[in-house]
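Listed next as structure tokens is one chain, alone, in the form predicted on its own.
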Amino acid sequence: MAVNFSNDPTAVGFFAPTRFEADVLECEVIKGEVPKEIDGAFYRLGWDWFYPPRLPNDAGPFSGDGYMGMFRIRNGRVSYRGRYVRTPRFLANLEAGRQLFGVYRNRATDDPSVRHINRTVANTAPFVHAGRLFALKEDALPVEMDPNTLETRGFWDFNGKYRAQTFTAHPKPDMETGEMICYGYQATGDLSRDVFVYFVDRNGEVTREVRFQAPIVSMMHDIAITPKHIVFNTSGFVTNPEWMKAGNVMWGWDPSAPTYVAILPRDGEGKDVRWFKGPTRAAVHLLTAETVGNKVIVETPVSDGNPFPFFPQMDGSPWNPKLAVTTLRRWTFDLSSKKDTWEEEIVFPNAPGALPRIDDRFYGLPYRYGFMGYADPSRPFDEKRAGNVGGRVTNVYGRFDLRTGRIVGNYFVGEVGSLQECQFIPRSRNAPEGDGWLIGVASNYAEMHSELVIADAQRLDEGDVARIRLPFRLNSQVHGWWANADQLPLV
């Protein structure tokens, strides 16, 4: 069967799968210099579909194949890499020459051929710890990847020690000790509500398991770490048996359910966690959090209602894009308090944005500074240029002074573009908290290309510092990490 996409109304624009694997041996500098300072690797993982979706309701971001993109940056110089990550799924497809598998987390709906086959895509985040290069998706374990190469080296199991059948997306670094915190939920297989915390060593070692349940079975996408605690929730995403038989993709949006959070002892069981309840919402991504006294704080972006329109409404009720709009806001938590309720409060309403970053260093420490891309609706934005784009483009990265409220700088990627999330690169290794560069991909709607753009920290309203010109656009990048020279093997 050829590959065929025309029936695909997504494959289309500057989106549309770009379908093939590339080396770019040194990219051009279209504007200011590469700082000499910066030596590493700027990774993004995302998806591109290879083959089309088997089937017209699938969760189409969430299902397409992973795609590893490095950006190895020394001396001025900047060179380009991506490969697809070659799953058990992928290289089924392959050999078939067709798309086997249905709709995203469903295996009920995979050709019958390849129900025994993991089918993770593994293309949501890229991360490094212990020297090891992971491509991670919260269906499956870990994909180890060459940090150089890109080659896929397969699943890693932590020699046999992590015992969960899934792997967050977000694991969190702490950089006082050089701990992993990780975790997988659906721990023991698809609808079940066990939880698994491990902690990882700097050496890549399992040093603890704990092990609990959430009330309900909710996508628990990420975690925030503090020195003391560490905070799962749920959210208005759910699923259940007779929703996955119907069908369906696995999360389904339910308005009336109620949103979880747990707190958990870095150093207790699965008993000590403590459960607050709380309103229908979404917090996909936590940005950090604080223990202060008997209080942990919280700082996330959220929306009200369900901010994936590709994720269906359990109610039959239309999506709405208003509900859909996140804000940054903190969450405090009483632990001195019997209520198991919290406060929320908006910090920053006017920043619609959903993916938060901060220096990396500071996981697990006293922070001060976020860093999230976010559509500011006052900067000019070319819709005949760019062709028909539509609806609000993330056009600026923004630094976020937690402490006052006060958004202290943007950049500004220009008329035509939009920007996907951003990573920060400190400036040296003791340098203050936020002193370092922003990097990130802007896809250039006017020229259907992409560039690497590279923003100073502290004066992002002066705007780029470089910008790296790709003869081709990039597959869209779900989320990114940036690895300094002395975290991997790099040549």
Ligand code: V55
Given for the second form:
Amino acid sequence: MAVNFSNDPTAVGFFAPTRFEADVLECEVIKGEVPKEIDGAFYRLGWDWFYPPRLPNDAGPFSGDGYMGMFRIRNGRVSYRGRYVRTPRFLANLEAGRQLFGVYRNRATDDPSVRHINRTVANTAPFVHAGRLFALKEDALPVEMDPNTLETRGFWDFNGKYRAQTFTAHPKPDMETGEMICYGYQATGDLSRDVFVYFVDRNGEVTREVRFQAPIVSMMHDIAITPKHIVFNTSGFVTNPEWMKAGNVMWGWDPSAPTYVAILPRDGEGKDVRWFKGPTRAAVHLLTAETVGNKVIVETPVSDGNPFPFFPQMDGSPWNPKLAVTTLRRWTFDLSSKKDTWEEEIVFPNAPGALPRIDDRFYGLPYRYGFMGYADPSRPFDEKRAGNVGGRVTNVYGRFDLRTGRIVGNYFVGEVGSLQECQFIPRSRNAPEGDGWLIGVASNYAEMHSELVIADAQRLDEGDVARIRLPFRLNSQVHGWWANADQLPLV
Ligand code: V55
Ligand code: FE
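Can you return the structure of this protein in the form predicted in complex with this ligand rather than the form predicted on its own?
Now the full complex is given, and it begins with the chain already shown.
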């Protein structure tokens, strides 16, 4: 059976699979100069379907094969490498010459011959801790990859001390202690309400486990940490056995599902979790959080409805693009109050973005700045030349001052481009918060190739300091991670 994507309506333009692996020993710098101080690697993980989906109702961007890219930056020079993650699923498909796995997180839709094989695509977020590089997806354990060759090393279970069956795509590093705080939800199997939380020290040893149960089975994609607390949240993405039996992707959007937020004291046990309950929301990615006195304050992009059209509305209602729009909001939880509700305030009403970042050195610390790509309508946008993408795309990276509620500068990619998630590179180890560069990949629709852009995070309005041209189109990124050369054994 020949490989043929012509029946896959999502395999078009910049979203078409690339289906090749690449090494560019030195990339072309088409503008400016790559700062000599930068020494490290920008990893980017996303999807690239190697064989077409098995079933038409799959969640395309969330189910495609994991593909890791790496920009190694040193001495003003940049190299690029891209590799598929060699998951058990990828290898089983390669052996068969076709897609054996069915829809997103629903094993019953797989070919019976692979029901015993781990079905993760490891396509969501790169992460670096204790000198190791991981490709993460929240339905499985971390897949370790060689940080230089991007060879797949296999699942990592922390020497048997990590007991959950799943591992989040968004662990949090605590830069003060060198710890990693991570968790798995549906920890004891599909549709379980178990959440297992792990504290892993700077050497990669599990030091503590906390177990609790969520009130519902819902996507719990990200967490936020403060020096005192860990915040977990559910959303309108829910599931149930009947929904799964009908052959659906795991998540459906329930427009009536409440949002539950768990606050776990960092030194507490499962019984110390305090649950709050609020209206239907999707806060998929949390910017970060702070504990101020008796209050926990979380800052996060939020939508009131379903942000992902490939997860169907459970009640059969049409997907509402207006309710998918995010605004950056502040959620305040008062631990001294007996109420189980929280205050919600919209801080940035006009900057719809979904992939917020901070200066990574400030996870678990008081912070002031956020960085996020969003659609800025005041910038020119060549709708026609941007081709099939349609509508407003992410065209700027903004610097968000959470103290004043102002966007203090934004970087514009140009009128025929769009931007993927940015990462922050500190100028030096002890530079003040937000002093450094933003790095990210841009899609150039006019020439159908990708570019790597680097902008000064304190002077975003001045444009990029360097622009690197790839001689091809990169696969679609979900998330990235920046690792300084002192965090990994890089060559
Ligand atoms: C997200 C992405 C995923 C996933 C669950 O961005 C949540 C949120 C790319 O896969 O499986
Ligand atoms: Fe994510």
